[in-house]
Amino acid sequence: MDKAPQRQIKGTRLKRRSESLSAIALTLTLFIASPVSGQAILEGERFHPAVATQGMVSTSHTLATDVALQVLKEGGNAIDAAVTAGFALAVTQPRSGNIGGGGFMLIAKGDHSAPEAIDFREKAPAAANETMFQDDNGDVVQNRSRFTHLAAGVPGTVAGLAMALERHGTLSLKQALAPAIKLARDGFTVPQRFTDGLEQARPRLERWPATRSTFYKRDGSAYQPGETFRQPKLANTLQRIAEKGVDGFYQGKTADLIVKEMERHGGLITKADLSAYEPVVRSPVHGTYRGYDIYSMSPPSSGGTHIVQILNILEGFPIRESGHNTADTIHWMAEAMKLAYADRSQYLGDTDYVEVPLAGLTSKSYAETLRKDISSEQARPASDIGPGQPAAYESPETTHFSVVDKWGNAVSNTYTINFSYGSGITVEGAGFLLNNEMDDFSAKPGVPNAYGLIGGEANKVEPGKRMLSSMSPTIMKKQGKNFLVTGSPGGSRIITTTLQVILNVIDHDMNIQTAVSAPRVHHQWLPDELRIEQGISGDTIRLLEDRGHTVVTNSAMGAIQSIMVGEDGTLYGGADPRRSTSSAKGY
């Protein structure tokens, strides 16, 4: 490894930057989107990336950003960015930014070394059972794993952040906390979707006292544009954890706070759930694309495992020659997905639980017998596709970011309390959201969660396990090197979304902005129906309905943040437009 990157990452620590990261919230503005560049067009681009040599930032929250491009100014690395920015989100942006939830990160360092994947995604308390959800007669109590305190999985992302610091960073958990804390005892001026999210989940915010309080006004009014919010319990949370680490929250008073909101309620998380739990260190899934590498999330995410099994199947049909979104295209997309959904249905769970068939459901050989069932002619129905055989076993609102810093070390972060606002649980006197995780259990193996997925009896609920997620945070590289970064909300879609971003680049041959801000389309088996958002032509439609298709109309999917390395370094950035907040910037 480069002596460079390695005393970046392993050094001795830095100097103390608490004074100067504190003092970025005093500087931080509302984030204005630029228009698109005219010459960007002349020259063919419809949407231009943001281009940078030192450093890259891009996340849904540009107050995020900001603070985390910050750190790399002051000489930080991307792990002490990304942590930097995962505290500030769960300042100002509740609705997915958390510490209350769960997620995924992956790290690269600035080698030729595979990336490091930190699971830090909740587990289910020593209490849970597998028919928790359900009524006497068996059949599942559809909002009993959503919206109540049983919904809740023991939280990790402090303890999952405050690793990645501890193995890779160069801050102290206090300095990478400061701009959080800052934003939320001094406040941050409203934007337009705050106030939009706050309204439209105000039936299923009211109902809870904490969360009326802390995120409505008095009189019960929402914080209109422009206005400046503040989180005092929140920030008083986030400074425990400052001087006392993950202690901080694991246990002390913000545990004491957790399980009094438990016991209120009849919620299961215990003292001893949250001072037991543990982030996990793992490998991540490994593939190969016309030559690129692709590494991804392992269980107990989905996501990685089926992109590469996705790509595996596609990299047999002439995608670049068929064109961007043509009915050719989309159509091998549809009917690839579908089979990888329909793997995900059977196989798929926490691998310290069950045997998962890694290696047989991402091998090539898998994958060319799963495309010899694919007509180039017609959609296959659902009903007659089912889990396949591989080889022998060896959220929608969640928050992606993605930070490249000089050294070339990347990190490729997803986390989520699930639905927009979690469980709009807020626990009294910490101030933040708890998550409804458990919702991506199998509530009962073949009933389908919210997200419409079906799962079996690899991701039933047992004390201790880590629910299945579709959270896909990914990092590609080009002959060894970091090339692509990039990761996506969007509960089910997330796989889809960073899939066709990835085929946006290699094969459509997109700047990094374009292939973010494209048009995408969705199909997970079930229910049977190809979704689209607004772009997609209607004869484009028209013939893929000819092909037997059943295409919906769907609103927008995921909210990607991506970067991308050029051969000679430089960076760029692409953030979605699909959240009005995005914003992807470097120096």
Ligand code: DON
Second form
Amino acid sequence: MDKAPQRQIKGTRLKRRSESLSAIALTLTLFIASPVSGQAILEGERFHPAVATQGMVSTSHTLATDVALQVLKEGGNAIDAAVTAGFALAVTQPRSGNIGGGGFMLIAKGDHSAPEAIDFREKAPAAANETMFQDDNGDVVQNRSRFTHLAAGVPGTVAGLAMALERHGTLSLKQALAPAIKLARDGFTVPQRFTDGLEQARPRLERWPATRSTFYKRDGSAYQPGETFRQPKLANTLQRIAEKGVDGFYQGKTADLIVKEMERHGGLITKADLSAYEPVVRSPVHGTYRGYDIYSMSPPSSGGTHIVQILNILEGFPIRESGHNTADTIHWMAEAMKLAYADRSQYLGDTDYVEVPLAGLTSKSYAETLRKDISSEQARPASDIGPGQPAAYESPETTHFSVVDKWGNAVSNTYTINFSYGSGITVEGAGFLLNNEMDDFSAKPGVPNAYGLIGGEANKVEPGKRMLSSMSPTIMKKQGKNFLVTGSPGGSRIITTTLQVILNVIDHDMNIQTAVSAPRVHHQWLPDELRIEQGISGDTIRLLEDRGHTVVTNSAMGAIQSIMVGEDGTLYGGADPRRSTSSAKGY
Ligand code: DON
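Okay, that one was the form predicted on its own. Can I see the form predicted in complex with the named molecule too?
Following is the full complex, with the preceding chain placed first.
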């Protein structure tokens, strides 16, 4: 902890406390040969990461982890394994794994070249416009951007994964698709979570005949745990991509099926939209935190920008000395989070369409100004002009996976169809679900999306534009070497989930599995409430309430699949127990 930032902290009570905590911390470090951020795996710890030396994969589904690990074992690199996992998840985890959605992949090569981001976010169709989700009175018609054919953006996943492979992989698209095609055609054994998801989303999904016949049995019941689930139509769609490359999705039969689906139900995606879709190579947002370099997703995601902004603010507080999930630490995090989400609502959007003041938002001096106004004693109320609660819907889901190979290459990928099962609409004859990502635009400036996030003019719907995201695939480096590969689903909570895993590793010296498993908190400015997971003590909650926070207990937030690289190159995998199918494995 450097001294200068401590001067920023207001309040003598707090200063005294942090000074004595610093003294204790210093004394302790003299006696304990401090492991570098949780790298030593002690028997006494409650959570243990997967440990390996050659390669590590962490995904939200065991079968995706297994096929990606096999690629690494056969000599493929992290990019090959990540793309293979991406296609496998589209089969084994249809609620978020996808070919009908989009996402972001961060790649940091072991040769220390500059990390690169592949943006395969969905785009608004050419016929989209800024009032398409409003009625004649200008009021937002909420379900239109969520559960109709208008909800779907032009999918980017197939083009994005293919681009990653072409730029950095060694496998052909056909090879990377082979395990997914096999899983779709031969089927796989259904886990409990698969059945539960389809039961929960049933009212929304069975409205659509193609969804009903794809995901439920003939008698309408869901596949039960232990039964085999096959997807022959999806297998054929994947096969067309294997044979014809991206044209097997964006042209020809699959494109025809998508466009027919749109025409039957008033959707906007045309053949021209599909054939014009291009992923974009972008520079990730870069920041530093206590000597580590952070690379995370740039616009059209807000993730990297605000992770860096919040870390910059927190760098001036004695987080390590205060301790993990103490009232002080949670209070500082919440105050910093609010400031970032307020900025997000105003400034963030697709940089191909709007100017985003990125340099300012991520600068240390801006963070210093913001930090000066944070009181350590009192929560600042969010503006009372604002929306109510986020809309209620079945558990949302996106999915993240991280891969590191024996050459030190790292891939961090988050992709999604937005809600669990996206729009709920399956392309008839093609066997895959369409995203409902158009809801991530602001349907009207100031009106919140499904996650309660407010967007402004910068994120209004425009033809061909990418909707603002929170997805935050992140890679941290230490002295130029890949150190932490992480990222999460969770809608608006993606940013704060990723942030806390970084803090847990850097400030709280947790091993990666402990860092991933630890209870999390979240504040997004509006609604003005501090959401916490189970596991924050009652007296901590009372201390936070005394400072003016409205504390609300939330169900599990995020599902962060992470890998940490030890100084000697040992790989540590942390899979998030919040998803029962999560799996980190190495060799
Ligand atoms: O791009 C975004 O920020 C959202 N569409 C992500 C949705 C999500 O994470 C749902 N999951 N848990």
